[in-house]
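To begin, one chain is listed below as structure tokens, in the form predicted alone.
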Amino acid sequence: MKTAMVWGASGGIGSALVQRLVDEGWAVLSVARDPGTVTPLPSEVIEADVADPRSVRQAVARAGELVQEVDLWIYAVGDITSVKAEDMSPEDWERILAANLTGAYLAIHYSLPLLTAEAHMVFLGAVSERLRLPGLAAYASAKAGLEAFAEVLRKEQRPRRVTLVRPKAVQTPLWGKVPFSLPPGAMSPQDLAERVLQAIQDGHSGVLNL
């Protein structure tokens, strides 16, 4: 049985990915800031705050106690706010970058020793050029930075594979945090999870536009 580690397992996309992997027979380590909100089960649930290096390090150490190695590693943590740069507090800026970019670095930095030699790493990004709207400076910057980070990591970690997923709008609770309407044709988290898993099975590496 192969093992997957999903960061952000309590979110709309993260939980859909966990469910799809469980359905496919994977052993899943679900990482979340609030373990009590993680569904579905069964999966091993680990608590971690990706804004805190110590918490991330402890989460990976706990994962190492539960499994010998990880075949598939997914970062699906995310947060968003809609505040113009002149009104945004430094705390809000740091929070959005911590969830979408710095947390991704911390999570993979500490996780790499646990990954198999041919592990697949997946980062949930966004179609960044569509995000350059008033109020989204922090979110758009973080997702653009995540793309650059994932591309460099892909080159550094060969033969391991790295996929950066660039989905169109997905129906998740994050839309409740911004003053925009969900666009027509938005994907469900389940549809996204299905397409991501298919790409993983096909051996995808690089940018995946959905």
Ligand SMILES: NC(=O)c1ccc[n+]([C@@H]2O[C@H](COP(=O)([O-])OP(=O)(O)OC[C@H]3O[C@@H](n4cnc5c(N)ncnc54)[C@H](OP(=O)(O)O)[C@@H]3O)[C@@H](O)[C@H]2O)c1
Contents of the next structure:
Amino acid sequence: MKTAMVWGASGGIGSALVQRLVDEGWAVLSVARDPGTVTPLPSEVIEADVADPRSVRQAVARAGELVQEVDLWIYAVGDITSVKAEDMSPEDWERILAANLTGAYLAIHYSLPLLTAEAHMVFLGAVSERLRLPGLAAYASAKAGLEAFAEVLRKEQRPRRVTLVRPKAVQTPLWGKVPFSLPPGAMSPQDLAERVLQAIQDGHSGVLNL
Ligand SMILES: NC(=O)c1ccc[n+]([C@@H]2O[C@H](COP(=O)([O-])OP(=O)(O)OC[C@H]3O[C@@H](n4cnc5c(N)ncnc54)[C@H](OP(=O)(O)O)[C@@H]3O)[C@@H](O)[C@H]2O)c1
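With the form predicted alone done, generate the form predicted in complex with the named molecule in the same format.
Every component of the complex follows; first up is the chain already shown.
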């Protein structure tokens, strides 16, 4: 049985990925800020706030007690706010950068020793160039940074694979945090999870536009 580790397991996309993996027979380590909010079972649940380096390190140490190695590692944490730079507090900026960018670095930095030699890493990015809209400075900057991070990591970690997923709109609670309407034709998180897992099975590495 192969093992997956999913960060952001309480989220719309993260929980759909966990469910799909469990359905397909994977052993899954779910990582969430509040373990009580993770619904898909059976999966081991580990607590971590990715804004806190110590919490991330402890979560990976716990994972190391539960499993020997991780074959598939997914970062589906994210946060968004719509506030113009002029009005954005340093705390809001830090929170969005922590969830979307610095947390991704922390989580993979501590997780790498647990990954198999041919492990696949997956980061949930976004079509960042389309997000350069008033109010989205923090989110768009973080997602652009995440793309660069994933590209460098891919070169550093060969033969391991790194996929940066760029989904269009997906129907999740994230949309409740911004004053925009979900576009018609938005994907369900279940459809997205199916397409991501198909790409993983096909050996994808690089940018995955969905
Ligand atoms: N939905 C879309 O249309 C869309 C499109 C493109 C890209 N994405 C990206 O896909 C990813 C997943 O988004 P989603 O739509 O599933 O959003 P979501 O339902 O809001 O889920 C976000 C997840 O991130 C977690 N999180 C946020 N800050 C955290 C922190 N400091 N520590 C630990 N966990 C934290 C949340 O945990 P809590 O439950 O504790 O808050 C939640 O599990 C994000 O990176 C998002 O940017 C989404």
